[in-house]
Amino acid sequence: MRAVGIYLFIFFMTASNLVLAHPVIYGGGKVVSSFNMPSYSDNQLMYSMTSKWASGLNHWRFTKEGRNTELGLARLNHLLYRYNGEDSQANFYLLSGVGIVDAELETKGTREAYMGGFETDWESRTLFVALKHYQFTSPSLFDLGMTQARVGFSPSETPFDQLQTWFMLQAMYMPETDRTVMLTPLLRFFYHNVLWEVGSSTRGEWMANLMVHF
């Protein structure tokens, strides 16, 4: 009885990262990832070589008035601090990444970039928050920030096997590309190992961002 206690507890936590889409999983884990919006997109490929640490390559887009600033980056995810309660779980990212910039939005050019951040989140079975930063620069030609907050719920603590359904609202602030903070509503879905989701900014703006762990 005790083993299956802990079976349990295992999958619920392997699950339970899944589901909410966390910088680093468990140990072997592998992610393909695509976040997409007119003003962005953010594309991973990554490995967790353990539950506290993930690697892997990143190419982001950022695009204002029709210009594109592009990055490849080599990237590093840790898990710095992680908090267990008795239904609920709080997380705590440094984030990292270096590569190239091909860049147009400010001074255009091709050269060295770097990418510092951090992401932070509480999460029931049914109630989600986060917050997450990221700082993109390459001197004397690139510097971007970008911050995005969520709060979600899940309508029932519906079973790891069936149709996952959360409903979430996002703000982003990218003061380099838009003065304003963008809200966007959205649906999250999770099904086995595949997490999709869609939804519309205020100002019309689509999203449709995809996930797959293996």
Given for the second form:
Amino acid sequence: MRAVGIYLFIFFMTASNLVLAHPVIYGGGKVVSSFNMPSYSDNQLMYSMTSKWASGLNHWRFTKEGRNTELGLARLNHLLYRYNGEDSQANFYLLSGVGIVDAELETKGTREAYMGGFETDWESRTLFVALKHYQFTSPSLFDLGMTQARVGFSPSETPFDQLQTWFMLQAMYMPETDRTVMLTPLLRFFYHNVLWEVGSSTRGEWMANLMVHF
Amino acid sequence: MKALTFSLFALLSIASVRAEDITVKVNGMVCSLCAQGIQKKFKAISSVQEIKVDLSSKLVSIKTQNANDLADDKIKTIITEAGYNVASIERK
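The form predicted in complex with the partner chain is what I need now, so please give it after the form predicted on its own.
Now the full complex is given, and it begins with the chain already shown.
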């Protein structure tokens, strides 16, 4: 019964293709986001209760040599610090989650799982840098760390209601699945409340991400 | 005297119902996706006729139906809840 519940949850999250990216947005705001590569995916549905706290649901998939490990988590994010400058903004978020993992990367099994992490970024209208780290664990079954860093620039200061284009480079390190750093050049676009990204890594993995604020 | 009182009343009434343009300078407003929250929050207020966001000047321009429909404190609360800081508020 428990396994059925897990699979129903995972199926729902995957089928609805929902994933999330901005950890906390404005009070009352909702975000759905989907971050996808062959080696992993991160899907979120989040609700910001205030401009400092958000909660929601999160599904992760990690794939290595045809084996998948999947997690379903209830999430709680906190904006610990925000700097609002005249021409830039910086943020530091704390990320947490608790749920269930269905693991088969190293050891096979299904049991409770926990996630902790942080995300920090700085951006102006034409420059962007970000760093985030997630640590996933399930006692005696599963441990995985993921670190991502991004730098990006926009060639122009586009007006509020027009299509925005960014060029970005992402570096990702997941030592439990690959000992090398994966670099992914990508294009980011956003228009009104929709953001999408496409890229291809130096390993030849495609990337397709989508995020909607509403 | 009655005419004078009526004129004063009429003048005050006209003054209080004329539309007001409010310009808010907002710190931290660099991302249009994130600034959608500001627009959404102000659009939800019935007395707001028009809302414009200018990322270049970091200005939010609000047109209200009547003068004094939107107090400074209310504007600051909305901007803060959207995650930003108010640098200044001007009214015309």
